[in-house]
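Presented as structure tokens, the chain that follows is alone, the form predicted alone.
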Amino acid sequence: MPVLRLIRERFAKEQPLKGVRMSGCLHITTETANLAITLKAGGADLVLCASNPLSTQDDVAAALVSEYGIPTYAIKGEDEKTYYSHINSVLDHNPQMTMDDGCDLVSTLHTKRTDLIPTIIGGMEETTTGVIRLHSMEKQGVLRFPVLAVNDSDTKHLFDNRYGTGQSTLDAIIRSTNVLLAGRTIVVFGYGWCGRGVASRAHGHGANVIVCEVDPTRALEAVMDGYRVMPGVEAAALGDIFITVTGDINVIDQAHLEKMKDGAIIANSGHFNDEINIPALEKLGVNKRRVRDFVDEYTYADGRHVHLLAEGRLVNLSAAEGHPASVMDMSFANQALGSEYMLEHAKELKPQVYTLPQELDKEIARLKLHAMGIKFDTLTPEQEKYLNSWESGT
């Protein structure tokens, strides 16, 4: 992680987060560990828990505790009760700053641990789903401290969401099923940056891609990108593999499940397993069995078999290793610089959702290019003057 390493070296010298109590609810992976080590190098008093019951790499959680002295509450496969007990454990740290991936930490603060809010300076949110929840809180007037939407930085969603999710999702599907993607029909629900990435990578594997969207502009973009676009219920009868990346509930509902062909595979790369109506699938299945790691086979009354991957949870982190480190480098650089920015500017910010200033976003891109050994052009003074003027014309 070259960019994060550069930031860590500066943090170690300057200690910009010295003594700041931070509670993080993140996927506990090797990539996240690099972020945690960077924050600690900057002086942060950090405690972590998992942001998804199946996304923890147990060896990483253990190493964070034993090798780096960072308290970490996370077990791969933990049940819901344990999951929320871990969130409460990191909140017992009485944080001054939060770092979230999905908004479960912030929502718990605003519902069950409101006594801690007066000491909180602000927070950061990593993912699309979390940002959606935060905007809802802001609109309802219940958000009580400023939060940086890291996901909205260009150096996050244009790369992590698109290239990271695209590659890691298909990696997880291949690992867990050993299915050949070439020639298969893959149905992608959602054409945001994650959906774009999944569709692109699926097409690159030789799959026939169908996109299902509710936004007309995104649906039109998918058509112009060369994909078939149709309602999900129509696509349900055609697809071999179904992938949800929307952040919404029951995107694959009972009506879709009833139409699926024998052998259909269902996976979710959105943050919560709500995207698939799993209770409806449980009702349709007269028999359920685990046929491979992370693959549950449901047998319908008519003999058809439908396969659900990773219990409907984030397939790329549950059944594989998540995004490659080289793309998470930029995402976590946003988190690190965002925490520094929040500490410096929190007094000026209202209880709203903010994006990282563009100059910091651009700086991360410059650092990444530098780390990759890539040079790029800069404007001459004459060109800058021209772009800032209005006098010149035809």
Contents of the next structure:
There are 4 protein chains.
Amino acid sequence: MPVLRLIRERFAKEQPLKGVRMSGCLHITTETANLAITLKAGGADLVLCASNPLSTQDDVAAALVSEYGIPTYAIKGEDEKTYYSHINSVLDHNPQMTMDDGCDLVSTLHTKRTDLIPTIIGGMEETTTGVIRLHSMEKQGVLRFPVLAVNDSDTKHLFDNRYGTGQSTLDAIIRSTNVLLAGRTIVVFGYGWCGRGVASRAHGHGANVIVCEVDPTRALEAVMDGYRVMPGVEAAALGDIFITVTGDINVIDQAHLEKMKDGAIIANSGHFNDEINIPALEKLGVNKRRVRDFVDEYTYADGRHVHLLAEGRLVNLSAAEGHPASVMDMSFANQALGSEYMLEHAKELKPQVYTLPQELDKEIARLKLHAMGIKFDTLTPEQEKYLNSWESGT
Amino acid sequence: MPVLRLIRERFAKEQPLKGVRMSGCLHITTETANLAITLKAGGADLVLCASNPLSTQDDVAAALVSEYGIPTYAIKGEDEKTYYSHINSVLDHNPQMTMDDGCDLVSTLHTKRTDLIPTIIGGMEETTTGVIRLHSMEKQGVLRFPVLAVNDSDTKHLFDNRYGTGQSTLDAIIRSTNVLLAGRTIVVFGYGWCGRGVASRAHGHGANVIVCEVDPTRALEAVMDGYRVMPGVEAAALGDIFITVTGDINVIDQAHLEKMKDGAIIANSGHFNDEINIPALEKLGVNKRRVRDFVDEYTYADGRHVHLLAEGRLVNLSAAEGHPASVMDMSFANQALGSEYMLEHAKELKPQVYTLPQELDKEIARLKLHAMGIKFDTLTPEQEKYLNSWESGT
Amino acid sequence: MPVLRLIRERFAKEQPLKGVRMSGCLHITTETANLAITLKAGGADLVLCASNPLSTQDDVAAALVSEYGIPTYAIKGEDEKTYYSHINSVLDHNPQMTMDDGCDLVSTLHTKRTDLIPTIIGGMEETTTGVIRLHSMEKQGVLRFPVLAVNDSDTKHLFDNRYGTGQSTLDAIIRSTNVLLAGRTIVVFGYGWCGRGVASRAHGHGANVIVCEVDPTRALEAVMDGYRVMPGVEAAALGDIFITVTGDINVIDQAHLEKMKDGAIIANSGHFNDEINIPALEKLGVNKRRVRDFVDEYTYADGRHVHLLAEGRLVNLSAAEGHPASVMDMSFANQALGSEYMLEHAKELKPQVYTLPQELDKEIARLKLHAMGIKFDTLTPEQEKYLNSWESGT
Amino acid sequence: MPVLRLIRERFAKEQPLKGVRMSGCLHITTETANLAITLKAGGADLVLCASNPLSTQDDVAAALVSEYGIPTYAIKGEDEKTYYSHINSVLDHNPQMTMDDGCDLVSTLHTKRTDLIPTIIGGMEETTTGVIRLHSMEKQGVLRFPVLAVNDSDTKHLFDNRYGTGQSTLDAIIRSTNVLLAGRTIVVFGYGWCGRGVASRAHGHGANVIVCEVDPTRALEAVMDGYRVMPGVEAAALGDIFITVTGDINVIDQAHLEKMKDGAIIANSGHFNDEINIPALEKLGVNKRRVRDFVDEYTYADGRHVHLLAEGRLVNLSAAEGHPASVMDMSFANQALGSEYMLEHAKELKPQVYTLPQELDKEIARLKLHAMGIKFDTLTPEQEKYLNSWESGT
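Now that we've seen the form predicted alone, could you pull up the form predicted together with a further copy of the same chain?
Everything in the complex follows now, all chains and molecules, and the chain you saw is the first one.
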């Protein structure tokens, strides 16, 4: 993670976060550990908990505590009660800044721990799902401190969501099933940045891709990109593999489940495990057994088998290793620079959702290209001037 | 053009542009004729001129005048003097609204015909290049009426710039040279929407694509999309075919021209013909001859041959037929709905650059999908509610 | 055509075809002219006629006669009677060797001009279609002299059929219709080398491709390559554009034509114009008009419109310029080296279909890579030895 | 594995292999178990050993012995001595037919166990590597019984080598390194069916692919497919990831290793582990440590790190699960039908390398399409007749 390393080196010298209490709710992985160490190097007083019950790498959690002195409340497979007790533990740290991956920290603060809000100056949010929740809070007028939508940085969502989710989702499906993707019909629900990445990688494996969307512009883009677009219920009868990445609920609902072919595989790569209507699947299945790690086979009354991966939780973190380090490098560079920016600018900000200034965003892209050894052009003064003039025409 | 047809039918009934004087500076093609007829059906008092000296289809210009009674000042191959006299002719119409494709109308108004400005309520601009010029005018505080950046509608730039420019640019290169693209190295300057389209279609022909960019985020996207990225001067020595789509000047400059291989082909698909430094090429060439329609072969002193297509003017309009009707359908639907919107809302607008409201933009996508016979999903009430809530978490 | 140029230079010196009477039936294009000049440089006494009534470039035919002294019987748009009178004219030359593109010369010899056969030592055949006919003649025991299936050289069919037919077929469809291919459903009949090329380029334009095949192995490959495979009659109801490249008859038959959507476009890129059942289309159409060059619109009784391109003749030669020079360079290098080989080896050959020796085939690939400036590896002695040994194992 | 299941059902009834002693040397995986059970169902008296020391799934070996009564000599990680003792154990079975995956059984028979040859009627060989060795034996006149090159069936090499090796090789690299492939330069050595599959999947992940080849026709195809082609030593300095699939020795040699960038990853997906010169790497590395499962990091004297995966053994079987069941289904259907064919036809065959008759090959494709629920066209009598006639022309 060369970008984060460069930032860490500067942070260690400049101590921009010196003494700031931070609470983070993130997937506890080696990449997150890198971010945590960077923030601590910058002087932050940091505690962490998991943002998903299944995604914790226990050895990482242990190392954060024992080697780096960063309190970390997380254990792989924790139940919901433990999950929320961990969230409360990091809030007990009385944070000045929050870091969220899915908005569970911020929403808990705004519902059950409102007493802590007065001393909070701002937060950062990593995911599309979290940003959707924050916008909803802002619209309803309940958001009480500014939050940086790290997800909306170009160097985050264009790369993490598209290339990271794309590769790791397909990787997780192959690891858990060892199915050949070439020649299969893969149905992708959602054509946002994650959905594009998933569709592109599925296609790159030789699959025939169907996209289901609710937004007409995105649906039209999917058509123009060469995919079939149709209502999900129609696609349900055609697909061999189904992947949800929408950020919404019951995207694969009972009506879809009823139509699926024998042998169908269902996976979710959206943030929460409610994109698939699992209770409906539980009812349709007269029998259920685990046939491989992360693969539950449901047998319908008529003998059809449907396979649910990773219990509907985000499959790339559950059944594979999540995003590769090289995309998390950019995402977490946004978190690190975002923390610094929030601290400096919180006073000018309202309780709204903000994005990182474009110049910081581009700086991360520049550092990344540099780390990859790739050179690119710069505008000549003549070109710069031309772009800023409007007088000369045809 | 089914989307425009639906709009025309409504316009004919509702007469939203009744009696409004409009002056348009657009490529005079069959697609533009469709737009013109739609506006006239809506009641507009319209006159047209060409937005590029080479792109006029003379039979279309004639038919607009004789069959539809729309004064049209344009002839293929007109010289610069005639070009500007035509612009002045349409301004003599004393327009209340302008339609531009490259901002020549608006810039002439702001420099030489400022007397006409007081009665203008607003305008529309079709291209990236024009929008760049308008933003520059706005930034310098000289823009004097509101302009809708039609180019910035999703249903314009995501489709017209990407799929339209992509296909038609490669089409023009094949038509004018009949060269096999498979196995060639194609260098694309610019990775905006047009550049993405061109790169994607070049790759779809089996070419090996190099992208040159000045923006680090775009450069990084090009890398992640599997292309090589390098400074233009390095690419100059490697390419077989060069295509500029940047909106900037001297993107292929003397330094590039000097390094090119024998047999290199150069084309521009950006709006103006100054993306290639043609004077420098004229100096490097000790001999110049036309070897096929639209192909000028320059022979360097050392015997190398370099081929310039369409004199550096936008190759897809000069050497082929421009965008296919089906993308112009959406672009011009934006122009038509934009005219109506401007008329209704001009009073609320400042002398700035605006985009079409998203709902109109999505409506165009919806009409287009409908015309293609493609159905897609809609949110259930449960899903709608879920997206607007923030309380429920992991 | 750098490969052919290298061969021509050697031929001019060595005169391997000195005084040999040759009759060729080929598409009369600039590329064929290059081959003719090469053969003549090698000493051949050559006459030519057209292998397709629509594919002649009249200026090329004229130049062959007047500038190069090669009698050429061909005129664009010739009727069937003239076509066969031209074939007879080149046979009147009393050839010792034949060159065919579709086997019309050889089949005429074996039916109506059998008197000429005794002095013929052998022939060359350029196309898949011609080779199929020759194999049928060989199987029925009627073939009376050896023929080299130039088509079966790797440097012919892997490149000409795949990349040449692929690009030029799509080019012809775009030139004649200016339709946007992105987002369209394109149905390709046949998944041989031509069909693969067409499918690949259609996909590269953003189309959604359906393949129709009769061979199970090829059908399965198409599936694994990510395309949909289904019976033609089912595809007929789904496609926007249909392309036949099978070498068989009535591939698009009445049953298909009846199901097509309003606006469907049909093109043939196979050798003969009987892949589409045009008489059936003529009956279904209550009205027929030419809407653009090479585009006939048939209106069905129920109002649907179907567009037939180039009267069902091979669309890439009729409505565009045929294969780019760089693929014909390799194909015709096979013709030239094949002529030389046939002359040297005819006595050892039986009246059967032969392929060019692999070493000549690879030599052409080597010359081509050299011409493109591309270097590649060679086996080390150690590696060569390893490949020829079998003793060493795990 | 539905194709093999259909064959097993027939075999169980017909007992075509009743009492035939067979010895197989194959990767001991679940897919092989399926084949073994099929052969046993057909009456064969079968024993098995591993064809690679690292590829055995120990639970499968155990189940074959205990549940199915098939003696199986294999344990994951066995050393070379054990490996060959296992080969000798299965030869002690005194086989009438052999099944090989890499030719170790047949070569041992022809060198150290020649006494057993008289009672052998024939064998089957699964891999490209094995077939190369067999052809070498045939050419040198030492092969003493007929062998069916199962690898050369279309339904084997077109699918197993291309799609199977393609997906599983990239899968193994991602599993062992979790590296993001998008934006990386991946160098593929060899552009046979395996190499094509690997290159295609690498490209499908967004990588920039370089191909190294020694065959000019294949090199030219790689160029036309849009990849860069260059000598391996040049590519060595550019690549991030290197994959060998050539069947030859020292394809990545000391000269390549010396040029590699810091962080380079090297994997072999060819049959034997001598495609990479590991002794040279051991010398270049001043330090070596295992950084993840299957990843050995070598540190050069100048500080560069190079990562070798799976000790240079075939990475898809070592670090992932080998080919997906659906491709092995076709490959092993060839083995099963090949056994039956060999038994029936051995008397007519010479001690040479044969391929399975095309009709059996196509039957497997037909069964596979049927199992996937895909329908395709059949020739009409008219079309069949047309293909067999040669008289009708233009």
